[in-house]
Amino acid sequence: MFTVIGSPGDRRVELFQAALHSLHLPAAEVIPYPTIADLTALPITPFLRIESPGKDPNAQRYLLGMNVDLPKGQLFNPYRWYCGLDMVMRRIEALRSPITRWMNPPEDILIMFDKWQCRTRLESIGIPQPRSLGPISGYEDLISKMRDARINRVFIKLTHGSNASGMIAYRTLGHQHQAITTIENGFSRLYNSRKLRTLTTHLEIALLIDEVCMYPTHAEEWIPKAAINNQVFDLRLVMIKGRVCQGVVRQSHTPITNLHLLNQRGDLDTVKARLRPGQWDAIVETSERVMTAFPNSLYAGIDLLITSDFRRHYVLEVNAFGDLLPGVLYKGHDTYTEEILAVLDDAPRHS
């Protein structure tokens, strides 16, 4: 019934296969990314799922167009990776049978992976987002734009980065500077680290920002997040068929909350108890409106912050592969089971 474009043995693929097994459905046929170019057609199945390439080095080399081993953690040109992803998506579109239905179409995946395009699409339908300073070319350009906008703290993001890759949380007050980042320097190369670094030397920060801006980069206002138990948090909400299903609280002692950085899961009920009456409904309504920007996508992960005074909320990102929330259930189902049930329920029925 299902074909999956993904990396065999990857955790996401295995969890999807486990969900199919739990529903007594046949295992999906898995097509590795590097084989796409050699195919003349994709299997003719009712449903096609495009999954993250994950950490599979063969898939990463293929997307980067490189034939060399990739040092662990090294930040290679993310725009080059995105161009590789674009190439694969166009190839998948050409190979798909017209009778095979997308779970998420390539066009939506590509827009979600381009933070600037995604932001622009959400702006067009009035989704609340942190104020943007636009693309930045380097440190001096950033400082000029911060001065014009009267902002003294920003998040610097790779336009085509994921999993907090290359992210910098930068703030300045007079002659004081601080940057919290996932990036490490090594022999004129940049590496992603699970251990965040804090920089306070102006020259070191400026050089780092200049290096990151070699790739398409943009900046947005750093809005202080709400905190519980002395840890700031934001939310990852998984949307399936236009509604909020699973969700997780991401807590941290730093402004960068991604769970793979060894941050903690918080309790969603505790967060809801702190909200004003009607505020959770407003968060749900915003999340549902986000998905109207991607009407052909069955699912996505939305990152959303609540302000430090617990009065407002803002959408940070939309994640094409943001449905990996092991152990988080909705009506007794994990994300993959719920997605399978949703797509089957929505499928045309023939007598």
The other form holds:
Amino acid sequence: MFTVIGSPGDRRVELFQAALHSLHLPAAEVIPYPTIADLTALPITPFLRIESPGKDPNAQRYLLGMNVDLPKGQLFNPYRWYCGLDMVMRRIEALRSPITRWMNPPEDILIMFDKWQCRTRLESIGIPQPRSLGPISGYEDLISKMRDARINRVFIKLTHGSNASGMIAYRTLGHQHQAITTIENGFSRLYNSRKLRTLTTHLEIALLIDEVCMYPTHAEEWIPKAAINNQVFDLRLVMIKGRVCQGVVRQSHTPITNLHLLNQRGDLDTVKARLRPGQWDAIVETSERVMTAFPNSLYAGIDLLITSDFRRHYVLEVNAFGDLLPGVLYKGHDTYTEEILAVLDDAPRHS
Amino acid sequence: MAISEHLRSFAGKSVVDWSPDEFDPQDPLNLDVFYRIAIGWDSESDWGYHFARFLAHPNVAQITGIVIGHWASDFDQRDSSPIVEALVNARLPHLKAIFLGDITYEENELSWIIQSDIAPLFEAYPQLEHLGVRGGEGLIFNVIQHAALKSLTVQTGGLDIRILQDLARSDLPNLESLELWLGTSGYGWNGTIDDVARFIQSLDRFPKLSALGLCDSEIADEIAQQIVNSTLLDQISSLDFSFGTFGDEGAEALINSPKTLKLKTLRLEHHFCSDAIVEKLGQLPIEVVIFNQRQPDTYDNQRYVLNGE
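Write the structure block of the form predicted in complex with its partner chain for the protein whose form predicted alone appears above.
Then the entire complex follows, led off by the chain already shown.
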């Protein structure tokens, strides 16, 4: 009944199969990324799910178009990776049988994976987002844009980076500079680290930003986040069928909250209890409006921050594969089960 | 990198945000809470405007405490002197508690906050009982003569030794609680263990002092070793080495000193003690508040203070 484009053995695929199994549905046929170019047709099933390639080295090599072993942790040109994804998505689009319905269509996945395109699309429907400085070409360009916008605190993001890969939180005041980053650099190669580094030497920071800007990069204002129990947090909200279905609180002692960086999950009810009257409803409303920008997508994970004064909220990112929240249940279901039920319930939606 | 949250309480009262958008100056203030006067990260108006509006509340003269948050817009590297001046000019007759600089890590790096000469506050507010200051850069106390002050907290990324020297010559006959964040030499700490030892010796000039915190220090172990050889433990009942590099060496000094048993409370939040030492500390017949055990950094094997960079 389902076809999954993904990596066999990857946790996401396994969990999706488990969700099918728990609903007494047949296992999905899994199409590995590297086989897509050679296929002449996709299995004709009612539903097609495009899953993240995960960490599978074959899939990653394939997307990067590099037939060599990839050194662990090295940051490869994310634009090259994105071009690979683009090629795969177009191929899937061409191979899909007209009777097969997408869970999420390739075009939406491609937009969500291009953070700049995604933010532009959200801007067009008035979603609150941190102020943008636009694409940046290097440190000098960044500094002049910061000065013009009177912003002294930014997040520098790889436009096609995933998770916290290549992320830099940079701020400056007077002659002082500070950059907090997941990047390790050495001899013109960049590595992703699980540990954050703090740089305070101006030259070192400038060189790092120049290096990251070899790839498409943009910057946006770093807005102070709300904190609970002396940890800042933001929210990952899983949207299914246009509605907020699940949420986790990503807590951190550092400005970069992504969950896999050893940060903690907080309790959503604690956050809700701290919000101002009506604020949760406003957050839900914003999140639902985000999904109207992707009317053909069944699900996505929205990252959203609440400001340190608990007065406002801003959408940070929309993640095409941001629906994996192992162990978090909504109405007794995990996200994948919820998605399967939604798509079965609402079959004509994608036609 | 660690102060993530604004104060939720200070000197025994809850702290709530005050903003000109949400409060009508015609309305009375709630005297059961302290208000935080701050400008937001994106504020169009300046701190002085906020404070002037705050002072327009009909019962503002009744407030007993105030918390000052972020005062400079992001691009202004402005010291706290205009804030001190505004507080002095306000002459709030019942004000007993001031926290100057409730600024989180994301709003501004601790060592980037610029304070100023805050001595005028002591002169303008002889009834002041509680003072908290965050940020050591530019901070000047001078020698303080103040009969009412009960608690003084100075949170810095690195304390200038002049502050210790000035305090050691101050007259604070009612001072009960003193908490100083000494910080690290990378961010302004310019003292030595000898300076701290001299300072500890001078503390008997505060006859009511019962709680001492020497926090966020990169020489926490050495300080503990000094303290057991001083008369300080005959004087105080609460000792706090939180947020620093406190480890087994400091803990053993305390465990091996009979004077430690004169304490009621020992606080060690964020420490580098081994499990065995944590257990020994727990067996002391005093209250030991110990949590957030840390390991030396895996890259350079260094111990880091909590509020460093």
